[in-house]
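Shown here is one chain on its own, the form predicted alone, set out as structure tokens.
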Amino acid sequence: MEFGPHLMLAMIEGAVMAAVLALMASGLSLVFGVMRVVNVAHGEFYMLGAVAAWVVTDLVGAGPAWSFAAALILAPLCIGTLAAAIDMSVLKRLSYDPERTIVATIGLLYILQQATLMGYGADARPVAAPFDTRIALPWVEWAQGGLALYWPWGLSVTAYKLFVIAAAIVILLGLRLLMTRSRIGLVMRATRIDGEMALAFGIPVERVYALVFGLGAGLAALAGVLVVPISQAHYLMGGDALLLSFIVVIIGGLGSLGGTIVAAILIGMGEGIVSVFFSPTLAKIIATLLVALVLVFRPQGLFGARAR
């Protein structure tokens, strides 16, 4: 295959990546936005939803489309309402002390994955993808004083891949607009702003934190249902995907929506195309080493508020 159609099967793969991170560092950003919390532990909410959908498919049996459907619905749901719990029961009692909320989530990361590794297993399992036609790429070439398209032998994508994709585009505009033109967006953000005042206006501030924690969870649980046709579930899943999305949420900027979203299509098409051209060890030095000149050269990351 020449370079230019095996350039565009990369940044396929490349958007891929870029859609699902986008999905899991927004979590974790909006969980440090609003309340302040670093959770270590995001990456097993995604590793969760992932062994999750893999749980739902194998129990409603219904074929690949209708159990990945309830899949879907369900584990995000399921994942998002643990955390929650989590919230209440845990963070709530250490105050959502930085340093304390940290050694917790630390604690929690190894509670969930080896409650994972004691109930499902150690072995990385499938889920069927609920449609997997591969579709043919065209390509455009000069020839004959023209340009022509022609369809390249193994240029082409699942049908799947680009409903990933699309899926991720839909759900973060409706997070958007849920933070923007929502009352509880609006709540959310009060909270985030001044949350002792918020308080003092009578909105239930820890409510909202369970909310917004069992919100982040939900997210990377969604990530984690999408993911899995293409990658398998694996109790141990979560720990690339937590360093990616930190190193996400750095780059844009901490708390910001906006700027995580450009970093992690920044850094999900970087990988994607160091990784089919020379190698994914190589893309995650790259990454690092954007980190290190970000937090040299912009502390607050891309787009995140300068520290007053």
Contents of the next structure:
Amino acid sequence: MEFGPHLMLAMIEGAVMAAVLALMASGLSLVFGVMRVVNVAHGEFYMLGAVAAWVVTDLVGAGPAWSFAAALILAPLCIGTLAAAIDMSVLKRLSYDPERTIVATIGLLYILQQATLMGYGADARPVAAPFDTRIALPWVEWAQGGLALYWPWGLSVTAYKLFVIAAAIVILLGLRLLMTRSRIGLVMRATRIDGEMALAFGIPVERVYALVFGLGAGLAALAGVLVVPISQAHYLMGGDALLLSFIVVIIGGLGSLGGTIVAAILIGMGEGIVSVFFSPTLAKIIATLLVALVLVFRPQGLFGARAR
Amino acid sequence: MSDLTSRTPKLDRRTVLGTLAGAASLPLWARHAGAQTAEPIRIGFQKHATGIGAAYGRWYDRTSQAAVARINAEGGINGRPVELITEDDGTDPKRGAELVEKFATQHRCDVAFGTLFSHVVVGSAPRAGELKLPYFVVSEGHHVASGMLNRYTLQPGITDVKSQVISMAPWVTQNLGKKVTMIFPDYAFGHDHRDFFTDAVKAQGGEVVGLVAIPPTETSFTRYFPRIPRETEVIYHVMVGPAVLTFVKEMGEFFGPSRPEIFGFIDSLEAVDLASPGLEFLEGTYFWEGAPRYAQADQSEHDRLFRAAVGVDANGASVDDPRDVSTYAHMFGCWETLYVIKAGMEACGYRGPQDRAALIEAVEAMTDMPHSAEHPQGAKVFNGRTHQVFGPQFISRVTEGRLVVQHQTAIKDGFYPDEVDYTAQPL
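Alt. form predicted in complex with its partner chain, vs. the form predicted alone above:
And the full complex, kicking off with our chain again.
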């Protein structure tokens, strides 16, 4: 494949990855930002989203478009509710102590993974995309009569992949509006800045925490639902996603939503391009190296605020 | 069955049927009462219940259970019932080796059996050799026949990759094209494909113009496809693991309407429904099958019996759930291997672990295995020196959403010179 179309294909692949990663990592970042909880089970909520999407589409069975729309709404809601319940029954009892919550969420990771294995099984299962038209992309070349369009071999994207990118942008904009313009966002920010003072002002901090944990898990589940028509639902899919999300939030700055999104684009696009032109292993090496450099030279992340 | 019939002085059809019907009505203990001991023969089964081989594990288990049920209904082995001791190896070499040890010491198994993924075989076989536990694998790796393993490891139920690709390369180069790009998993099993098919294509005057190796844990593949050179006439693909459907689907998205000829190992689609969304582009492409997934027009009575016993319908799916597609191209190997174990134990008068060496020698002495209910995939030839069996292969074309066999190779098409003589190793 020629260089130009090859690069464009790499960028499209990278953009899809960045979109999914941004959604997932913003959930992780939100939970840390407000609650100071490092949620190691975040990847499993992503996996549960994908598995729930399969379950819902299988139960609804009303054609790909309707089934998928149902999954897009029901799966994040169910997973979010489950996460809120977990927050109230586990994390609250640990008083959100940073060390103990890490151990608790590691345990949660294994419980969720093994429960999925027992209930759903070890197979990877596909979910039909609501629409999946292949769109051949044009490229410009110098011909004798000046610029001319042509359709290079292999240069294409599917309508669904474009939808994933668009959906992620819309959801992230919505999240930003929720955080900056709504009363719930105001309460969350107040809780983040000083939990005790917020409590003194009558904000039900425990309920806010449950809501935030549910929202974070819901965002991961939403990423899982969006990814499942591209790459199937499998009980082990949470591991890689968690690793990449951590890389993203460390580079972007734990707790910084803007930083998370910039880092997701950086890592997603970088991984897409490097793994197309060189190798996926090299892309992972570079991402990990970047994390190390950020931790050495800017421990709070590119956009994170210094600890006070 | 042999000891039931041997006591019948004049054998006619009615007597045999009467005896069998009588035996079938007895409880299990009574049927085996003629043996020196009614203690069951224990076969330790490494099942890929979890991990990337889970779909194979599920069907290897069903096939093995069906074979054991049939063997027991026929009177067991040497008059003793057979018991499968199943443990999950997690498709993990380290756990595989631990299981071999567990089978030998804790469960007191007579033999170990069953695993598919070559890295689990390679991880487990040395321990089986050390414990002198006969280890019957139903993999396809060339490691048994290459001499990499030991005298206690045998592969009598399924042909190895080297033999498969040698026998099919002439058909591929003569019918599809001579410039081939290979897409394969980047570990031992994939490397067998890469090395042996490249040599086989060269021997046919063809050329491998591109090699695309993909890590086995990969879940997204579009990024690899631009490496396929434009002059490619044939894509040769073989992928394994849970992401196979994604792989084939993304390949279709990449090529769109202008694809080269495509020849795939069914491994890329084992346990996947051909009617899955996104697979329409496979129409008119070709696949290798160890055994044809769809019942063919000339289906043998043995294949019919095998399907019914395991619970597989004419489309290769479970009779209970048409969406639960089997690993039909590989799982016959479990059935056939269990019958080889039975034949070997009967030939050497196997009594217990003290006769394990005699069992190895008895299997090594086997040669021809005729097409039969015990060998439903087809006739086979076993090479006792290399511990590897050779059988026919099938090339099928996707036609109206079904795999229709176009060509069947002869057993001799897959022969190659011996690379090892295990019989020279001490037992």
